[in-house]
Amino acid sequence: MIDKQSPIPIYHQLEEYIKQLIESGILKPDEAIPSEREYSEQYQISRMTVRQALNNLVNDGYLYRQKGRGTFVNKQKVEQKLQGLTSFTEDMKERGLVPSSRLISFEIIPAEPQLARKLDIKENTPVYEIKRVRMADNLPMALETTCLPANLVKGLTEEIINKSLYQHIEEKLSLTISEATQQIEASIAKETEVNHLQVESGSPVLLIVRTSFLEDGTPFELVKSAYRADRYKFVHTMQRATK
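What would the structure be for this chain alone in the form predicted on its own?
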């Protein structure tokens, strides 16, 4: 596995090898990996070289350390491509994960001025407000607040929102979902996010604000989410602009 004649640095070879074991599922989440001494003796390389490889994998989120116990495989991040408009439920199922939600609150509120502008409705128009923790394989992924005009997206119940909101909109209400605008920024978890996402104070989160539109351009949804940065990443493919 380690080719000492290769121009590729030895620490990088070891790093890539461990990464392959993790990504292929041979090394499981929360499984302990060999110690620096064991890697050093097995491949006849210095412990400093091993330490550099493991440090890089910790920094990249593949491994985590527990003082006095050792180094373990981290849970891998869910990857979402920034092409196409899909629901959280659809995203998780596509990746072979089991989506679920823990409902925090579900109520009808009057639209305050800023929300009314975002949804292109009059102030005080009734709006469904749904607050929930979105989970994959029972692990908290995001704290989400969704607002939908009650006069447009009709008949919502807890049963519906615990399944698939988009499925209800498209199949039951016969509305065609078309596109969305989305903003993403990095932040530090607030107290509410710390509690619901089960992260430590000061942990990084990805804040996402999305406004979704129907085929005729009508906004039907405003979603504000805080995603765990250690379990979620966004990937965007870009093409060079033509001159």
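Positions refer to the first chain, counted from 1. Take the two forms, superpose them, and find the largest set of C-alpha atoms that agree within 1.5 Å; that set is the rigid core. Quick caveat, the model's predicted, so the values are computed rather than measured. First, how it differs from the form predicted together with the DNA.
- Core-aligned CA deviation for Pro126 between the two forms: less than 2 Å.
- With the core held fixed, the Cα of Ser101 is displaced between the two forms by less than 2 Å.
- Core-aligned CA deviation for His12 between the two forms: 2 Å or greater.
Shown: the form predicted on its own; wanted: the form predicted together with the DNA:
Coming up is the bare chain, nothing alongside it.
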């Protein structure tokens, strides 16, 4: 279990070991794990080394401590992933649905003033505009419009879009999206949305507008989505700033 000769630090080995027990469900939420002194004696390692492992797991949210009582397993954070940036595809997979898309239009257009401002480019700079109906288990889920500055992602084709736009961006262009802002509001489906989403007129939709940024802060894309309110719920976890 613990190999003192390994070049991998002992605390890290213990960390991975405990993490595995939690993720596999052998250690259940609110269950106490062995005390620091027990680990120390069992593996013949210093208590401080055990503490280093446990501290990391506490910081990562796997465990919590109670002075005088012990160290306990935290409830699994399902949302850990959701905290990150999720594409429609990843989002649907996580919900256990099969994602698919139908391309509606794909063209290069000059950026309108509002779009130009949000992408921090000059007016009329060419941008790719991709309109798609996003589906889950073959049912329309959202109408999505993606806008990307053409100079950042040259040579985009329908084929690439249909395969995986994000994979292409990350692997082929080696660009990394590090941050995003989302604005979420409720509305009533407009006519195009009624048509493409196959809802009755007057139906509520959840509008999500996402602006993504690269590591250096350059705006990279603007994605506007209108989700069918009867099928989609946006879930989101926040952690308080530790002040």
